[in-house]
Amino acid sequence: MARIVTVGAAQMGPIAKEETRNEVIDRLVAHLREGKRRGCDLVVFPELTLTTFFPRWFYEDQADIDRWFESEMPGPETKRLFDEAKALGLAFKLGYAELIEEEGRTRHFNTAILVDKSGAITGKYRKIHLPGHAEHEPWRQFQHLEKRYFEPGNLGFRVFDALGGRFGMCICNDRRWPETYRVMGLQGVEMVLLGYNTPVHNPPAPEHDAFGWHHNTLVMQSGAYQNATWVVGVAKGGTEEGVPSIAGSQIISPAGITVAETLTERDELISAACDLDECASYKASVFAFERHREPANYGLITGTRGVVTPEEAERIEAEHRARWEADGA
């Protein structure tokens, strides 16, 4: 018997700097209602869904930064989204800026949550691969200060059992790194939910600009295929506060095939009936990890952060193999 999860990818168009949380939530509620009309079980929203992409501006006053963050979830404004989804019988994934008191200090994360059909938060992820820069760089046409306003996530790439399947989450730049998908793949993930805000222009490497749409599809399709999982990638696209961002939200099968894709750069919901059992044949054959992976030879993956010489690589790999053999794996 098929395990069908009908997913709505709820692309957002631009969110203006002065747009209020309530105005944004009106748009999200419209997506939920359209998802219900289409028979969705789950609606997936983008990264930092509730506000404009504020890391494009440099702020010195912490209060100016913190106003973009949510200190509780649900909060006074977002409760309406939770209530609407519960009334409609929909699960949803939401990306937002999280401000939390943890380990005796105030912390800031770029966060995503998975909320089940009862309105309960069943999974949380905090973005690990933060792009951009930490210092003021006024030479840029616009800035990308994620390394200044957030700290790397501390929850790892966890997966969560929900809706009769196994779900994982990641955010924006995470999608470019194969380790993101593989760590979830090693936990049997069947659907990866990810949101992104990706400018068309990359100031440090403008020669990449022409390939942004291609790279977006490439990394999500390869992550899906190589880990035998559905991938749902959802954008906030269009020109926001003068900065064009790619759209191209899509739902990708475990075969690495895009089965639904947006046509616009504005608010648009696409949907697909995703059979989670389609993952099984890939997990049991070409990507049967327990039969085919050779982790004794992957020491460099975690043994170094950057590029090393061939000689250093040989040493790291030898030490890794020795530990692997000593553990009897």
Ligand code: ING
Given for the second form:
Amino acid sequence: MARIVTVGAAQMGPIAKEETRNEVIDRLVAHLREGKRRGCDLVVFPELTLTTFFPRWFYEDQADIDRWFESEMPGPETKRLFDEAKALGLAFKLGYAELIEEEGRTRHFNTAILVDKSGAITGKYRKIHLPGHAEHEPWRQFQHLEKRYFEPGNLGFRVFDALGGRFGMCICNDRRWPETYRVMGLQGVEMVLLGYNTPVHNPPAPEHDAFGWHHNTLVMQSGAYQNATWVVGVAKGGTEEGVPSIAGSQIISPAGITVAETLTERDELISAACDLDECASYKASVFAFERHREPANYGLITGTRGVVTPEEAERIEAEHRARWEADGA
Ligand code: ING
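Could you give the coordinates for the form predicted in complex with the ligand, as opposed to the form predicted on its own above?
Every chain and every other molecule in the complex is listed next, the one we just looked at coming first.
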């Protein structure tokens, strides 16, 4: 029995700084209609899909930052997107900058939502791994101020039942960290939806630039195979406000094979009929976590943020192992 979800990866080309929300939403609606034409159930948009990638600039005033955020979802402009998807019978994943009053204070998150075919927000994720820096660094050709403009996500890596399967989300830099996929893998995820804005040039390490495309594919294919899940990675690519960013959106099977990839750096939708049951044979054999994992030996994974000395490692691991054995797990 196959559980097919036909998914569309809706790659966005550059979004100009002056482009209005409505002009962007016209492009997103065009993607939805192409997705419908291709028989999609779900259309996946990139990270921060409603505006240009604003963390590339330093802003002093909070008002200049907040203009890039959505304080309602759906809001006056984005309601049209929700209505169109519902009319077409499509689910979609949208990335946007979320401004919200929570726990008595104003919060700023780099957020993704999963909206089901009825138009209901059925899942939300807030980006946990924020790359870049928090202070203005004028030496850089362009800034990457996500650590200044966003808080780390506070919802964890959750998975959501939708479209007859188990879906997870992450955002951009999250895809480079194996922990991201593994936490979702340990919840039985069958398809991870992610978007990214990835400049070709990384100012602190220009010698990596030539391998950016390779690293993009490497981390998503690894995450898919090592957690027996589909991965849908969707770029905002091309040269946006003078900054070249990689494209390479792709749909990746649980075998770690890219089954569809964009050919351009522009708005381009690729699609694939993904059988969620393809995950089963990997979850039942090589990645049968319950049978094969040895968590008593993984104490350093959550016991430290950074590198420790061998002596410190011994101490952390011994404590972890003792707790693990005490739990009798
Ligand atoms: N962007 C980049 C990413 O992780 C980056 C940051 C660029 C990291 C180049 C390493 C190299 O894909 C976001 N938005 O996280």
